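Read the single chain below, which is given as structure tokens and is the form predicted alone.
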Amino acid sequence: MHGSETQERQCWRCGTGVGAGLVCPHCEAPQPLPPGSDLFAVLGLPRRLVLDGAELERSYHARSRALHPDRHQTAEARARELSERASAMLNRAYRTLRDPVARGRYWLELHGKPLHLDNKEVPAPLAADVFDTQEKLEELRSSPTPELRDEVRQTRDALAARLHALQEDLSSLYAGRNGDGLLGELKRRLSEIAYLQTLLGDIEATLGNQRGAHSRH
């Protein structure tokens, strides 16, 4: 959204200039989201991958208090509707941007390269582990033994540690890397994270089924 468009926005209730704000500074009426708003703008934050956690929290809680539907429950219908709409978007923005993985996925979407696009193959660094783990799970489903269950649990713990390391490493990737050259690497790492999360889910489901089957005997 252009700066001139931001400056020209006026409160629908009292006519006061509201700029890019979501609440009128004069009458406190909730405002429609500015055209073209992304989740960073909803929280009043700069569009960048590195975010100040304290600033994120302050912005969210201040805006949440001002926009919460309970605050506008006795107002006119339009105010109630805008309050609910803005609060829902605010909550979505907060959930997305406070999580480095969700923030990275959203960053890819903003740049027209969503994670699911051209992302059908297992990432090369994970291929051997995925194949080996799937074989173990198939064997565990058909011929469960205590030894194999222990082996699968060890595999789960190793993969969980790998997932945690990848998630922690996102912060160093984000630092100072908003420009060109980031998207390909970001997509590669987020793809690894997504595959590991899926694989760990399969492991937990298989172990859970084995526990359930054992308890019935």
Contents of the next structure:
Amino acid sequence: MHGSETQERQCWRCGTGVGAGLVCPHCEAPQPLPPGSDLFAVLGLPRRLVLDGAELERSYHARSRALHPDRHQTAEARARELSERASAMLNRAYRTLRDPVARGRYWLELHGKPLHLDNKEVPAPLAADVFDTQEKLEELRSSPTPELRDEVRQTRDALAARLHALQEDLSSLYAGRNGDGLLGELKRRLSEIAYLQTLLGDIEATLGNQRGAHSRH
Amino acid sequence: MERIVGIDLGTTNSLVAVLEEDGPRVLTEPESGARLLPSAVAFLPGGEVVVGNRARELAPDHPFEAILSVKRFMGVGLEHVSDEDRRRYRFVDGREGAVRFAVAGREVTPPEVSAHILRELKRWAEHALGGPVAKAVITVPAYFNDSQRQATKDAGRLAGLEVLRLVNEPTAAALAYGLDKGEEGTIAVYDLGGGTFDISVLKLRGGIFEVLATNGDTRLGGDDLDARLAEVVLAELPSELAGRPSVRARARAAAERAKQELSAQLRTEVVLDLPEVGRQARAPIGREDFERLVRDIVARTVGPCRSALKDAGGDVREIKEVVAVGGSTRAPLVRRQIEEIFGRPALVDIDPDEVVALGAGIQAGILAGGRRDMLLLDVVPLSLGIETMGGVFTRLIERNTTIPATVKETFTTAVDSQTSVDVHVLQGERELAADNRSLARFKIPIGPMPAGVPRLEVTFLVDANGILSVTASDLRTGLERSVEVKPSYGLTEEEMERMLEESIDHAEDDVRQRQVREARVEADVILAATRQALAAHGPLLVPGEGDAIGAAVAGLETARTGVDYVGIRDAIETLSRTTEPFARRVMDESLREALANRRLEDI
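Write the structure block of the form predicted together with its partner chain for the protein whose form predicted alone appears above.
Every chain and every other molecule in the complex is listed next, the one we just looked at coming first.
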């Protein structure tokens, strides 16, 4: 059923059947993306959370070779326009899927459970640390001392290590689990990661400001 | 194959190159055989314009009329021009938007000045190649923002060149090296030019050049070293004399000479001859003195290198090679700085003055279809976004995103009966909109409705040149919406049209306009017929034919937008020649079908 649908796609330039392809096999004209294509389809990959990095890059490079505007520069306006649009989608697909965090977020979106980053609720496992860190930052802003700076730096390194571990854990989550429990678990972990990233950003900003203020003296 | 040239439009010098069978080649000036065209343009009283060496020689006596580094002013407003530059040139005051030079009783914009340089290079290329040249690839600093890129593209158009692609200078250099050495792995390109600094980190693999990150400073270059050294000799003069624009121009030229000498020898003298006041100033200087003098300027390249390495997500130890580009990398101090940052000496196999032009020539060849094995995947250097509530900068496309890149945003109205949605687009890395560079304001009209009801989907697209375009559609009706663009530091479409018209001789306008109109009508007829035949009889194409016809259609589409009716007629001729075998097959088949039908009737 699905097959007959894609078989009906014909090249806009020469009428050859193009299947689910992004360029015409006959005249190489870029084709409009099939309606409803997700980012996995744009890269010609199965819709799976586990991806092989090398395969992802191979597919991205092969499709870039066929679709990139440089390949269609001397073609007619429609071909140039389609190549630009398709390349832009391809670039977005690669940027999203190669990064496990971005891929996880996209997965949640695909399944109608997007992660809202303005979520003010602190993930439970982080609550104590977040509170502690915010307090230290507040103190550092009002009465900076070298000892306090060192302490904040240590906190930063510990949180960075934790973030790194959480990110590493994602791949085992992707590989090991599937089915109903996955989405909830994924959402919990990704919001922890997002929260840690924001917190680390705050720390860097505060430390940076302090340095700036210091050098002006 | 169509001749597309590659142009390095540099701050100090410009070059033109082309890709040939055995590799890229720099094209020379027909009269002298020179390979470098000084990027200098002088406007003389009476309207004469001179370009290159002669313009450069005029600078000391006509400091305001001879513009020596116009690239510094491309796509910027007067508020971005340094005090030193304000003393150096005369600008038209009180104008918003792009800067304008006041020269010899007229006003010129930076794209117009650059167009003179491009026209001269076009002349060199046409002479060397023995035929007209109408298409080009032009290089720009990787860290150029949207306005600076648009200004470069406008300059090409004013010079009668269709700019097929803007290529980032470090990327072009990498292409030249990649072709030379068949390199694989991660490399860095350190490009310190006359006026700009770029650093790019690229991954080379199987002919694909993927830029991982780029950074830089568009206000840092060899010019700054010259200015610093010039102060040394100016200090020998009474301040009244040292403040004169003509004296300062001479001092900069003398400093540049001395700087170059210090790359090869340990001591020299900055010699400033001032015949009009019967004076000479001399300042002896050693390489070490010079290095102490400019160390802080060269050290400003460190930060961008570290940021680019960080954004590339790799370790400095993963960098297999560092390529040095730009005349300033000849200085031993700069070489040492590169080695200090990357832990290895820079690669300087290809002349640092020519490598960007050679890469531009290669990219021109890629676009013409001559090198299907190589492909460039470049990035947008600075984040792009819009101003949102409270003057906050909301990023839509992050820096170092591979281009083309696209993102969609939905907008609605805040008050009842609002008749348009205004979008302010900016570029930069700061949190507040006001701290970033304004690119343009887009006004999108909508029908009057209660607040919050309209749903406008706005698509931002950064093309392969790193230039942004915006389209909008009404989600409720599905209709496209027009978008009116007001560039912050660029030329509007009307200004461009006027400048283009000014460059045409008005005397023969009437006759020519009629011929152009007629040729366009004929073009439309054949284009429509071709499209119809392709749609109805596509399966009759033989392999490769579709591409050839597509290219001929594109050629005619481009020609018909121009004002050259001979060009339009040529393109019509090319298209009908290309489609002839196909048309014959279509005819044969129709005949066969007609015969088959008759036979059926006969029975």
